[in-house]
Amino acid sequence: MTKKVLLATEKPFAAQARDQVVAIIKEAGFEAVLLESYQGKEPLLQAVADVDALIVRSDIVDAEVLAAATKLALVVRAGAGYDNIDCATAKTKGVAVMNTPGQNANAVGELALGLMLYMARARFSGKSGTELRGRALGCHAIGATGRALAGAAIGIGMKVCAFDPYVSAEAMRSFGVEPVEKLEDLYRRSDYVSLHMPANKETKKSIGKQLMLLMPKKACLINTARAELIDEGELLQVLEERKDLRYASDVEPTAPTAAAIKEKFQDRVYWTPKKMGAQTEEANVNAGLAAARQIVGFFTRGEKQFIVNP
């Protein structure tokens, strides 16, 4: 029986990416179904009922969605982070979950650099700002996205260091980054700290007052990862206590924290209107095509390389 693949994107891929994803699915002899720009959960619950595979972006695939998907064998998150998918429930139902690591890395890395430039130049307000050249950047985690940012930062003359217990010091040095053994030292010595960790039990609310207060005068924390990494209550406290500290993010703080931060500290904080780290034509194409190819490989050749809930 022909495999049925649903591309469910509340925030759609660029048309070019979507069309290429569909072409790969059809070329494999599978049926492609599109659910784009939908609102609410009901359209997704109906659409997943009879599909064998599902491609999503930031769409929520929770226990209710998985219960509605009676034939589902594979969910692929077109991107690196997969905390929007209930991996544990998927595993109990025999549904494999994959991500597409590295496909959005350059897009997110460039956005992080853009946020740094924006904050360095006084938010393009016309006031005198500073240059990034010669400043110290600390990458909190140095996976694919951290490496993309590090390369760009080194290219404009920044000094880059990183903390990542999963990457060897030798590997860091090989791409021009100085390894830091203690996390506290990373924050203490960096004019800019950029977050690149996933959101999990160990990392949620792990960035709080203790680390932020270590940052140098006029330092800036950059978050293009997940809002959950930040202890938002402590962020408010730090912004109140440190009149020089700045925060720029690709993820809006949750209410009521967001309103409080905007009201009190709008001259020192910024976040994008919508999460846009992967919103480039190139990243859309890269992640979408990777997802489609992984689905074809899973069903036709039994490939399981990127499964995150083994």
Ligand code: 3PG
Second form
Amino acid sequence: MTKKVLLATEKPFAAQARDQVVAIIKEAGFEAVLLESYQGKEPLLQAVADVDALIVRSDIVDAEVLAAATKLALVVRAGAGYDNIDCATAKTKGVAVMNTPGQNANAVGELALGLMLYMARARFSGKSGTELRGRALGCHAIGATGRALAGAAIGIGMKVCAFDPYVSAEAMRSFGVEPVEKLEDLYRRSDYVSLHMPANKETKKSIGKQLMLLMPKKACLINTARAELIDEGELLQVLEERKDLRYASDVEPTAPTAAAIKEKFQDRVYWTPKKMGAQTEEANVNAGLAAARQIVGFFTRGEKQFIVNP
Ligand code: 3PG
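Structure of the form predicted in complex with 3-phosphoglyceric acid, please, following the form predicted on its own?
First the chain shown before, then all remaining chains and molecules of the complex.
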């Protein structure tokens, strides 16, 4: 029987990416169904009921969604982080979960650079700012996104170092980045620290007072990764204690932190109105098409590469 593939994107892809995803699915002889810009969980619960595969972005695929998706065999997260998917429950139900690593990395890396520029140039207020050239950037984790940012930062004359227990010092040096052995040293020496690790048990709330207070005068923490990485209570304390530190993010702090920041520290903190790091035509095409191809490969050739819940 023909496979039915649902593309469910609360934050939709560029039309060009969506159309190409649909074309790949149809070309394989499968049926494509779209659920874009939906609100609340109900439309997703209904749409997944009879699909064999699902493509999502940051859309929440929890136990309830998986329970409603009785025919589901594969979920592909068109992107890097799959913390929005209940991978353990999927596994118990025999549902494979994949991501599309690296496909949107350049877009997120460029946005991180943009946030750095925005903060360096006094939030585009016209007041005198500073330049990035000659400043130190520390990448906290240096996977595909960290590498994209590092390349761009080196290009404009920043000195880049990184801490990442999963990437060898040799590999870091090969892309022009100085490896730092101790995480504390990365924070101590970086005018900008940019977060690029996934949100998991080890990393959630791992960025707090201890690390942020090590940062040099007028330093700025850049978060295009996940809000959950930050100990938000401690972020507030740090902003209170260190009137020079700044925080720029592509992920809105949760309530009540967001409200407290708006009231007290607005001049030193910025976040985008809606998570937009991967929101470029190129990243949408790259991640969307990779997801569609992975689905076709899974059903037609039994391809299992990129499964994250084996
Ligand atoms: C990712 O994990 O790939 C990024 O955070 C992008 O997420 P998005 O697809 O929801 O924009």
